[in-house]
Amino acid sequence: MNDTDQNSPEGILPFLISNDATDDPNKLRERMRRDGYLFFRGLISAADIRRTRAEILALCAGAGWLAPGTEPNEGIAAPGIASTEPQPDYMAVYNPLLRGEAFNALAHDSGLLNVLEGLFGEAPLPHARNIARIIFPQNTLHTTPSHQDYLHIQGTEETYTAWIPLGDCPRSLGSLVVMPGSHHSGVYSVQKAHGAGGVGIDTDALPFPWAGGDFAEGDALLFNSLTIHKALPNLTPDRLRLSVDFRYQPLSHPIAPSSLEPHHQQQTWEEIYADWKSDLFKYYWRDLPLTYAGSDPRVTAVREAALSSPRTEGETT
């Protein structure tokens, strides 16, 4: 019998929780097929979360966003500090979290690559250009807006994001919510907005409902590049919200070529790998049988229209 999360609030429907199909393609393929998403209860390593954290809230620390005298791993953010990307200050963390060999290394977790290799009946291509998100509690002007990954992404339709908390991510933190079925009508059109990507979607006037819920460490989302998604408001008064985007399609689809390239390209691959103690995922990608794609013209003219939109104000949540 499948589960659910019986908890969500008012407006927001529980996720179906997919645990069940993780051995059965068929299940999987007819799920995703149907939602645009799934989402499983531990499914990515917790010791590999969990050093990924450690990863990351080092470099908080460094940068003076602790709260002092706290313990490093519980994320709680120093009074008065709110960085948000592409800022000077916040780049120059996030430019050296880009570089962290856990952090990569995640990507490659073999309970998620299992259960894509299911998914698409061949062999999953983890995209290089991993990202990263640091959401400072009650920066709420911020919170990304409802928006589709594909108009971010292009290559492959079927490129699939996993999003995937580093530690447990309750509603109250900022965890994300989907759209079930919004995969099925193609691109839609976008306004600017605050938070990342910098453009959003209406949904106001949208038929589809609302999926979320509380993610525990190991729990993982995984959706369909059209699938419209947003992340809730980090409404806890002292906490970092840190999580993950990694993304994958099959090994025979075209992909875009910026999708091999480090998030926003400041910074080389060589310069990333620098002081990586291992070779494993270095370049994984340079001897396999890639086939790429160019732009797709329905993305170019949603941008174009979008250039000429008011953005939105308040909150984007």
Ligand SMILES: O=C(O)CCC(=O)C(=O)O
Second form
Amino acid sequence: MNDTDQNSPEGILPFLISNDATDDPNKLRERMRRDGYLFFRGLISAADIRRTRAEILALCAGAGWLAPGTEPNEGIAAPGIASTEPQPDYMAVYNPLLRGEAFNALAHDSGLLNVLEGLFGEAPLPHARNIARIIFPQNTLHTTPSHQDYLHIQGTEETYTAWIPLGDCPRSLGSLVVMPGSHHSGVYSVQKAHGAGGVGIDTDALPFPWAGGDFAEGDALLFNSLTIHKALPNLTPDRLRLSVDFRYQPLSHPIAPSSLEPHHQQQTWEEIYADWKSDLFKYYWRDLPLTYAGSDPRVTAVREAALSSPRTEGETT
Ligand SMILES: O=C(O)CCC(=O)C(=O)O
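Show the form predicted in complex with the ligand, please, because up to now only the form predicted alone has appeared in this conversation.
The complete assembly is shown below, putting the previous chain first.
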């Protein structure tokens, strides 16, 4: 890990860039084991990212979320709107978004799947529950708090999130940061919090640094389900932050059945697939030899304790 760089005023270490390891499974595994994350420049197809971005911004335009007279691809938010998941006006855009063919196809990016196959030493299983985020500028109360994905996903701890911004995403637009080394200590306790997931970890006393940086189009961050991470606030005056988060695990590991359901479970796969032109990624998991995991009692205990906790304030740094 490099030392804190002078360009990092928040005291965030720069990501270790792992492009040198894409064809070296041992290096991928050793770094992931040590740090709990891998960051790659230009791993994801730029053309597919642009298609997904355009698909989502067309929905934002239809909802009146883009500033009138601006170029849609710029993603400039209309003044005075700050919608957030799961508010009804957000879901009115988000449910159609989940039906997007480009969005769902992006989870099968070949560069990403090749890295995952090297990391796992076996076929990767993409979870079907694909997620996207539309984060409004200055809506800092709802910035994603520090958390571990395992609490929300369960199945196997060997689940990895790929966080991919849909276009350049400097820190000021609210990129994701991770805590290298935080994945070695099991499931942390949480408190109720604002922002995605609704619970957060108090990281003040933890002995780990944050690592992060400015993402360019095509960059991807991969991290283990126990690695603590959070979003930085979108402090731009007017830009929407668009990103996707997809999850993967080794095919031979048990999966939680909910990972094969559409996000929020407000529509069926039939509805999601209704307008797709290609059958390639429909029900791709149905013929695979899957095994299923029950719920993890550690997660139940941590969730029950959180229910009786006070809500923490949103993080703004
Ligand atoms: O993009 C965000 O704000 C949240 C993403 C996240 O926490 C995740 O991918 O697990």
